[in-house]
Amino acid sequence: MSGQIITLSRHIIEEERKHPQATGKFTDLMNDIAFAAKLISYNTNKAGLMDVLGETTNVNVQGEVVKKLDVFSQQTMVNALDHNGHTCVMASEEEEDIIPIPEEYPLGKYVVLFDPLDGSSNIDANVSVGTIFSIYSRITPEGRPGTEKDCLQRGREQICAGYVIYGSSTMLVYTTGNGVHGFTLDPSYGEFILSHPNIKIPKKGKIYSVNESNFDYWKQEVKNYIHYVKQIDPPTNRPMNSRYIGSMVADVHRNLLYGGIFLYPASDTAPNGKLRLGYEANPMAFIVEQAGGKATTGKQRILDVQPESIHQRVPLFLGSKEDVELLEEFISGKRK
């Protein structure tokens, strides 16, 4: 870059540039969502010294108990992408239908699904929690709001997805197709700066992520699969090291960095997964995929499953390459 700070605008723009039909209205989105990953950031960053901390009354979609920095994530990313005339309709893991578009505002062409706060149940822990973003071309008419279909696409036809992450630093990750990218928060002016071009997930890693409190739920080939990765066997660069969180953002974002494995298998207390597809498998699937890795629902590519409802979970395992392959043979039965 011979000491040239580029801007997550900039790098934007000249991605855009590439494309000669590109309009700039992806670019007013993207600053849109790096507006709310701001506010976000120093919502979290000030926590402690802050009314955000704690459980409100209410349950989410999902029956998980809201955190109050939850409430402030959603109104947050809702605030900023409803009125810009850039969506037609979005979609929430904290909201049981879509998010229409209010009539005052005018239309736009794209779908944005988000988790506006990944691992907030770690928020109170000061551990890192993440924002995760997935962005369509919508599929109905323009001109009139979008539906439910707009957002029950194939992950595979995603246009960007991207997360924030709030931890020692403020980093904000995307790809539009054309390679990942990572952006840290100088918080001195406010601005994302180019700071990881060209992410590349190694081939192979040493850490595996997984919740292994559930071990005894999971199927048998899962289990073989984690007793095979904790032998000792130095010429296989066994055992690999574990390494879990717990806030799917930070472990995938480690994971992306080093390299590694992360899981979150079906189990006998969630036999479809526990991870939702839109909001969490498909944007995460598509930036692993797009540094080098893999992601699977073990049996079936991520990006290739066709959504039934906006808040569809499934298995979901991602990470490098060889490892990700690994697990397959597994459970496909080649190994055992």
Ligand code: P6P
Contents of the next structure:
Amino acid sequence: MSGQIITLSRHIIEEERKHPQATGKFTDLMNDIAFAAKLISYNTNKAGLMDVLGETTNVNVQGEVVKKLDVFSQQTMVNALDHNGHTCVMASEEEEDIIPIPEEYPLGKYVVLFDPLDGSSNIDANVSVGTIFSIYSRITPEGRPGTEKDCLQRGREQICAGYVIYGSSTMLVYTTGNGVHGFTLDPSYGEFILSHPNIKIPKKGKIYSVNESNFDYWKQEVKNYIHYVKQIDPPTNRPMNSRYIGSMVADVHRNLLYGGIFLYPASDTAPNGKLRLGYEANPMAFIVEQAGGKATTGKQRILDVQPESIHQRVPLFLGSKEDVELLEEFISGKRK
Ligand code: P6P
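Complement to the form predicted alone: the form predicted together with the named molecule:
Everything in the complex follows now, all chains and molecules, and the chain you saw is the first one.
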């Protein structure tokens, strides 16, 4: 209905009612994630004024210096999700091993993988950063703590994927397999309001998004594709525009709304690419596919990859269907 305010909570309840076995626990879990997002948003927006800028002396499992907001965001996500009785295990970019639920708290049926503050190396430059999350149902027997096996499910088993982008405004974008929906945080009363219902990615875009400083390290097929998109050919709307923020949530969000292709290829220095399957590639792939796009390793649908480890990296190409399919033709050698 026009003019009706749909909050995230209301939208989730209505989505959950579409699943006959729904118990309302998923709605609670999503509301806990939304609460964590509000806290992270508040502190990210205040970062310049609070003692959260700069670096800690800690280094995370990726070998990256951990920014203070990273630490805060990690703790906020864990504290929001470990006691609600809806989760049995978590995994995070910031923790080497799985995150068990403390014994004093009840266990639930959900598994949550997350990157608490992706793109955080950009924080001090006030560039948009984000939280990415991926939710599965457990596959190990109930009543016992979840295990690594619960965290290593194929992306196609996700029941929900989403991200929060902390930018000019804070937006939460999610899918449960019934389309992609965006909610903008109204800070005046702290509610996420439906602002982008049923997001659909354009079939073809004008933007390619990649860190071209890695060009000489790429396989020839990828070099051929990038060379192709930069050639002057007005009938095929080339050259494409290059846009790269270096913060995945910001690059993928722009890609989702404007169309185009985002690439993080394998290279001589990163034989499996840089981005992590569990809490970056899979949730973004679910969202992009639900919006009508495609997501591939170049050889395989991202959502079909069987994870072998929590922090596993994969080459990632995702975005508008026609742009990704053209890239696949270059990678298969069909086009040179
Ligand atoms: P590069 C941020 O560190 C991140 O994990 C993603 O958010 C982003 O897409 C990528 O790395 C940027 O990597 O090598 O281009 O700086």
